Every structure is written in C-alpha cells, then in structure tokens.
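Only one chain comes next, encoded as structure tokens, the form predicted alone.
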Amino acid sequence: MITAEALHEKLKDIQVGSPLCRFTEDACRDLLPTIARIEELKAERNAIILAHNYVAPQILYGVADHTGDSFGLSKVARDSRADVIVFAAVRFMAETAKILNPGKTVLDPNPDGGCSLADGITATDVVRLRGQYPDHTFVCYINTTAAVKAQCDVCVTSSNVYRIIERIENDKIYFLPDRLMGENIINHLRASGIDKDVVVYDGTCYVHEEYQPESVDQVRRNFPGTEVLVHPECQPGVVAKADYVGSTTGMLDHVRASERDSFFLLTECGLTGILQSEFPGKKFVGSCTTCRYMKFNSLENILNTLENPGKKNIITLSAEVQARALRCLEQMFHYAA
C-alpha cells in the first residue's frame, strides 16, 4: 500500500498547467482510502487495472498496475491473467482489450469517456467506403470502435503504424479516420521511396489538431537547444519540424535516452506530467492540452466501477464483432512482430 509521502514523492513535480495536477502531502494523504479501498477490491476480483499515458496522475500513480500507450496497453490486455480488467482511457480501449479477452470482465470506469476520431466514422461508413474502394487494404488506427475494427483489415498504433503500413504487401491502402495521421503516412512512404497509393478518410484528434507550426518555430526562439516532440496525430507541417515524432511511450522513451535537459512535447498533457514525475532534473517548456474525454476518469469513478459496476460499465461485444475485430487486431500484432 503506497504512503502518502511516496505518493507525493512521485506527483510534487508535475507542473502542467491545470490546479487539478498539484499536489501537496495533504492532498496525496486525503487520496490514501480511496486508493486503499480500489487496492482491496482488486484484490478480492483478481482485477488489474490499465491506465493510459493521457490519464490523471493520481490515477498512473496512485492504483494503475501498467501504464502506457495504446499498444502497449492492447499486449498487458492480451497477456494478462487477471479476470477482471479495469482500463482507464477511453471506450475504443476498453473495447479493445474485450476483443483480445473474450472470456474476462473488462470494465470501463469512464463509460461517457468518447473521442473525436473513434465517434467520427461508423461500421456502416466503412461499409460504405469498402464498396468504394474494393481493391484497398483497410486500415483502421486504434481510435476506433470494436464495430468498426470488425470491417476492417488491420490495425494500427502510433507506435507502429509506418512499419505496418510498409509491410502491408497491397499498394492500395485505406486509411481511417485520422486524417493528419494519414496524411503524415503518404509523407513517410514518399520519403522511404515507397510508392502505395493510400486514400485517408476526413477525421482528426481535437487535441492535437491544433498545434501549428508556428508554435515550433516559437519555442525554437524561446528555448534554444530544446528537443521538439511530436505524435503522429500532429499535421504534416508540424511532424516536418519535430526532432522526434512517435507515440507516448516513445517520446518517454527518447526522453530517457536524450542528453537533452529541455523538450517541447505536442500531445496531451499527462505525458508531460509523466516525464516531470519521472525526470524532475529536466525541463519541459511550453505548453500542452487536456484531453477531456481522458480526463473525465476519477479515482473515484474506478472505485464505484470496482464495487458495483452498472451496465454501461461492462463492455459486450457481439459474438459476430468479438470475431472479425479480433482479426483485424491479430493482424496488427503479426505485422508489428
């Protein structure tokens, strides 16, 4: 059980801008029975809980027993032999670790939790777009409902999306439904001298769509020697500048093996809280933007999932979903391999 003081040890040196992420002894020691209790029942449910990088850090590092980014979380979901599994995000991940767990409880504490690239395109879209485009290979980015997944042919992280669409052996691809991600995609292959005609569909991150690349150029200015971190939600004009484009996990990870001591990040803000928990002797300039569908999780929503969850806390899949999603993410994990 985790004391206030180490607690606090972990979160004093998150500054992101938001009063919610301070945190003072006295608050850390006022989230001890509400932490103590979710440790109890995770224990009584054989239940692990997965936190994505984005989330509060109370939460990461409060009751969390693996943090990270979407794909790294979809492998803890597949290997795991808890029987029942809280994910702390959003819906398409709860759903996602449904689809590699049939047989578990998988728990959403966070039911009302969407996202602006998984609501904006349907199964029936994609149904639609495949009689469109009948010789493409679809491929769906993670942000995506289970229904959707379900017609679609593989699946992507931003971890591994450029080495997956490489492999994939069609030249005709459909990308859905970021947008800028794609866009960032046809860059890539362009300049790796691979010549795939990929069609992307029209949707976007709301977080990350904002960054411009003036604001690059800004820090550049402000801050001179500052490593410019970007994930590949970011448009084209932005992932030009970067020093670094990848998922959470891998900026974390470059952060840790830079000789850097300032960095810029361009994605949500928990990971910036993160690297200020993980490496308080290095600076991290600028500002970042809150997820609010991330942020709507709360210690106290995956207590009250823990202890009676309702219905909309408990992901179901139909068996027909269940079956071609799971496809779609078994393709995911042999091209990524």
Contents of the next structure:
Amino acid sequence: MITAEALHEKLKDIQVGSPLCRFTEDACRDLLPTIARIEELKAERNAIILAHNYVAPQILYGVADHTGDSFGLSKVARDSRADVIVFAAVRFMAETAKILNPGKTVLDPNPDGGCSLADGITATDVVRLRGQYPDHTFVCYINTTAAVKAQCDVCVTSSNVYRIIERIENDKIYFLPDRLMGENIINHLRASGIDKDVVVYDGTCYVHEEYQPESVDQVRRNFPGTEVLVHPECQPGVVAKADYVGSTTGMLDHVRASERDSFFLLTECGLTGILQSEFPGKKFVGSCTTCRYMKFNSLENILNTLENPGKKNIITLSAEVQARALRCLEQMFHYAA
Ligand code: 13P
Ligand code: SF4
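Structure of the form predicted in complex with 1,3-dihydroxyacetonephosphate, given the form predicted alone:
Once more the chain from above appears, this time first in line as the rest of the complex follows.
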C-alpha cells in the first residue's frame, strides 16, 4: 500500500483549479485509512481497480491498479484474470468491461455517472436510423450504452477512430453519436484524399464542445512556443489549430515525448493533474474544465462499492445485448490492429 509520503510526492504538484496544491502531506495522511481499507478489500475479493485519466488524483495515485484512456482500459478489462473489476469512470466504460469479460463481476462505483454523448442516443434511435440508412455501416463511438453498441457494426475510440474509419471497406458510414468527432472524421478523410459518404448524428460532449478556436490563438499569442493538444471531441475549428489531436493517453504520451516545455490542453482537468504530477518541470497553460460525471467518483464510493455493492453498482446485461455488443467491440479490435 502507498505511504502518505509517497502519495504526497505524487500529488504535491497538482494545482488544478487553484494556484495552490490542496494535497498537503497531512491531507494525504488523512486519506490513508480509506485507501488501506480499499486495499484490504481488493486482496480479499481478488479485485482490481481501473481508473480513467479524468478521475480524481487520489484515486489515480492512491488505489488504481491501471489508469488510461477508454481503449487502453478496455483491453486491460478484456484480459484481466481478477474476479472483480471496479471501474472508476462513467457507466459506458464499466459496461464495456462487462461485455469484454462477461465472467467477471464488474462494479461501477458511480452508477449515475452518465455522459452527455452516451445519454444522447438510444438503441431505438439506432434501429430507426438503420431503417433510413440501410446501406451504411453503423460506427459508434465507445461513449455509448451497451444497448446502442448492440445495434451497431463497429465501435471506435478517440485513439483509433481515424484508422478504423479509413479501413472499413464500405464507403458509406453512419457515425454516432458525436457530431463534432464526425465532422473531424469528414475533414480527416478529405485531407487524406479518401472518398467516403459519412453521415453524423447530432450529439456532443458538453465539456469539449465549449472550447473555442480563439482561445488557441490567445494562448499562442501570450505563450509563444506552447504546444496545443486537443481531444477529437472538440469542434473542427479547434482541431484545425492543434499541434496534436488524440486520446487522453495519446496526449500524455505526446507530452512525454515532446521536447517543448509548455503545453495547452483542450480536455478535461483530470489529465492536466496527471501531467502536472508526472512532469513537474513542464508548464501547462490555460484553464481546463471538469466533467461532472467523472468527478462523481470518490475513494468513498469505491470503498462502499467493494464493501457492499448495491444492485445499481453491479453491471448486468441481457444475453442478447451482451452478444451483439461484443461483436461490435470485436470489430473494433479487428480494424484497430
Ligand atoms: P479517451 O478515450 O480519450 O480517454 O476519452 C474518453 C472521454 O470520455 C473523453 O471525453
Ligand atoms: Fe462524456 Fe464528455 Fe464527460 Fe467524456 S468528458 S465522459 S465525453 S461528458
């Protein structure tokens, strides 16, 4: 188990939302009883904790066995030999873990943690759209419910979306639910000289849709030499001004490899926290924004879920949804390879 000193070492440079770090050594020590109990329960139940890059740093550095983006964590869940997988993220990621490794108990400490993309489309909507676009391959972003995946042909994540769309044999694609990511796909295909008819659904991520191209211009003016890193859920005007476009783990890897020392990140604050911790010598300019759904996760709700999971914490799927959604995810691994 981590010590107060080691946890403080990891958290002491995180200053998201304040010029001061709130993780003093005493604050870290106060977290230890909860962390110790979680570790005990993990050992008793042969459980692992997966945590998305956006959740609170005391989860990422205090109790998580694996951290990452949605693609990386899906692979960890698929290959896990633990009996119990606790997924600290949002509902669709925990559902994806269950689809990929149905023999395991998958626990969601944050059962009401929606996502504006996943909540913006239902399986009934997809069935209706399939009737309207019978010749299109239906491609869904991973930010969808299991029931929606079950009605689609191929799943994608932010780390493989362009590669998969390029490789799908059909030149007619219906992409859902992220309209902005869909517009970025269309621009990417055009720039690559690939001719495909891509129809997009009208959902958005409420965090990423807010970023404006003017903010990038302002940062470039005020902090010359700053690298601009953007998530593909941002609007095309923002993506067009980026130095790097990719998933949350893609951004992390990009900062690690970059020789620059100043970065502007257009994505959720959790990632800025990780970067401040991992690269204390580098500067992260501008302000980030938070995803309220990801921030519902806490050490306390992880502990409660492991100790005494309620019905809503345990992911269960019908056999039909399970089998059909698995096919959609398997197509992702096939095209992403
Ligand atoms: P990543 O797969 O890039 O981590 O993105 C997930 C997400 O929800 C971004 O808002
Ligand atoms: Fe969904 Fe946006 Fe939150 Fe990611 S940041 S989980 S896309 S609402």
